[in-house]
Every structure is written in C-alpha cells, then in structure tokens.
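Next up: just one chain, as structure tokens, the form predicted alone.
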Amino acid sequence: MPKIYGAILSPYVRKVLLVLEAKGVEYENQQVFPGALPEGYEKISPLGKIPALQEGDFSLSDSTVINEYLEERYSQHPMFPVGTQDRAKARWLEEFADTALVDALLVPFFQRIVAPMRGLETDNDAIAKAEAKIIPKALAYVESVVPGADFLFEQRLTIADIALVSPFINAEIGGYQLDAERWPKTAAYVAFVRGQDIIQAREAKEKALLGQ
C-alpha cells in the first residue's frame, strides 16, 4: 500500500491523493507539514519537500513524478490523455499550475491561513499586489485554455484537471474570491471540476480537518 508524506491541504498533496483515489487505490496518509519534517525524512524527500511517496523499499518525492509512476503503476482509470500531443499539452498544463498559479493563488492562503499558525502576522499589502497583479496574469492564461464548464481532454477527468482546479481550492480557503464576470470560462471550468464526486469527497474531507 503506498503511504503519502504530506498535509492534505497543500495543492501539491491533494493533487497526489487525488490521483490515488480516481484510481481506487488504498493508500495510508502521514501528515507532514514543511518546517516540522520528522527525523530521517531526507532519506525519502532528499529536497525536505511534500508529497512523498514509500511504497515497500521504494521511495519518491515531487507530486509531478509521484503521480506519473503512480499512471504507469496502477493502469485503471488513466489520468493522462491518450494523444501524443495531449499527453504533452496535459504534462504543461500540470507544471504551469504547480508554478505560475500556485505562486499567484497561494499569496492569499498563505498569509491568512498558513503564517498566523506559524506565529506570523498576515501581509494584507502583499495579498492586495497579489491581487492586482499576480493572480490576474496567471488566470489571464487560464481563461485563454480551459473550455468552460468541461474537462480539458477526452470529457473526463485528467491530472491537467485536477492539477489546475487544486491551487483555486487554497485560494478560496484563504479568502479569494474568483470573479466569475471577468474570468467567465475559468469560473464556469472551476465549478464543472470541483463538482466532481471524487473532488467534492476530497473536499469533504479537507473542510472536516479545517473544522477541527
């Protein structure tokens, strides 16, 4: 049974049990949190990053690698397209949310969720040029890709999906707000995935921890 090293709430993680769950493969979650790694934690994410994943002797870290040798690892319910050209379009898609928009949506997470439990005060100039600048470059892309209220490839769910609907998840627990007026397809996209059962469960779950 693979086990994932992470907490549930990073888009990285979430990207990671997602995949698992979409497959229908059981796996075992330790909540790691960066800045409080366990000891010996290096010998399975040499960078002390999160997710990582230990299945027996092995070990990975990085969500993007996890998730590619959980596709060749576990073949039901694909996660990536069958084209060529898809696949590729998917695998960009997938870095261009774990970079530009995770960076972008984040700003707001993280300084109302994640630096006043680590003692931090919240920087509300830094959400306000978050805001004004950051975010809307990066959904500007976005609402240039995304088709609306489907999914990106084949009319199912694909780690391209998944990838790109994570970081809107944070951005809303820490108080953003997506203008559906301005960015009409990504709103319209957002909504169609994350009404998604198996999203909609994960979800569930994140908002039980949060309640906690």
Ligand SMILES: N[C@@H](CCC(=O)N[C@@H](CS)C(=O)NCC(=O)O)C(=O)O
Second form
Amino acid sequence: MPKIYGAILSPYVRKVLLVLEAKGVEYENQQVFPGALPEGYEKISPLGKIPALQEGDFSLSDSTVINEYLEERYSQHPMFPVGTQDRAKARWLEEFADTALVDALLVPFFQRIVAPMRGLETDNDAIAKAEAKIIPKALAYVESVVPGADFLFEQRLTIADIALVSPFINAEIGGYQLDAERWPKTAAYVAFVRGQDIIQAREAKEKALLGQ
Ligand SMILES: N[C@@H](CCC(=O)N[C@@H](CS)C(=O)NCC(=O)O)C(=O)O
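Requested next: the structure of the form predicted together with the ligand (the form predicted alone having been shown above).
What follows is the entire complex, opening with the chain shown before.
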C-alpha cells in the first residue's frame, strides 16, 4: 500500500491524496510538516518537501512526479485526458497551478494560518499586496481557460481540475473570498469541481482533522 508523507492541508499533498481516492487506491498518510521533518526524511524527499511517497523500498517526491507514477501504476480511473494535446494541456495547467496559482492564492493561507502556527505575525501588507496584484494576475489567466460549471476535459475529473482547484481550498481557509462578479467562470468552475463527491469527502476529512 502506498504511504504518502505530508500535511493534508498542503495543496500538493491534497493533489496526490485526491488522485489516490479518485482511483480507489488504499493508502496510508503520515502527517509530516515542513520545518519538523522526521529524521532521515531527506532519503525519500531530497529537497525536504512534502509530499513524498513510499511503496515498499521505492520512494519518490514531488506531487506531479508522484501522480504520474500513480497513473502508470494504478491504471484504473485515468486522471489524464486521452488526446495527446489535451494531455499536454492538462500537464501545463497542473504546472501553472503548482507555481503561479499556489504562489498567489496561498499568501492569505500562509499569513493567517501558517505564520501564527510558527509563532510569526500575520503580514497584512503582504495579504493586501497579493489581493491587489498577484492574485488578480493569476485569476485573469484561470478565468480565460476554465469553462464555467464543467470539467476542463472530457466531462470528467482530471488532474488539471484537481490541481487548479486545490489552491482555492487553501485560499478559502485563509479567509480569501473569491469575487464571483469579477471572476464568474472561475467561481462557477471552482464551485462545480469542489461539489464532486471525492472532493467533498476530502474537504470533510480535512475539516474533521482540524477539529472544525
Ligand atoms: N513541486 C513540489 C512542491 C512541494 C512543496 O513546495 N511543498 C511545500 C509544502 S506545501 C513544502 O514542502 N515546503 C517546504 C520547503 O519548501 O522547504 C511538489 O509539487 O510536490
């Protein structure tokens, strides 16, 4: 059974857990937090990041790499679209989500949730700057690519939907409110994908673990 190391509120860990859940693969999850890594963790995650996967004596890090491995290892419920160009596009959207979108949408989450947990003060200027410039820039691109209340590819959940929606969950936990008038397609898309059973179930598990 694959074991996933990583804190469940990480948008990258969530991506991997959702792929396992969509595929119906049983797994174990060990909560590992950046800054408090278990001894020897660098052997399975050389950059010291979460998530990491261990399956027998095989280990792997990086959510995108792990998900590509899971796609080949567990072929049921494919998470990538079928056509070559759609597959490439899905990979690009995952890359965009993991970089520019996480960098933008996780500012309120980091400042309001993670910083106090680490004994740091919330930097409200950083949140204001993100909300004024960084987030709108990322959302303008999201708004240009999402279809509204539908999946991105083949009328089914793919890795692109999971990757794009995951940081929006962190943004909401961090108190960011998506402006549905300014970003109507994005708001409809995020609500639609978050309404899918496996995502609802994952969010319920996160809330249960957080004691909410
Ligand atoms: N590209 C990596 C990014 C993983 C990542 O940055 N994870 C964060 C937590 S959300 C982390 O471990 N940060 C600790 C650090 O950068 O040292 C992936 O997709 O897995």
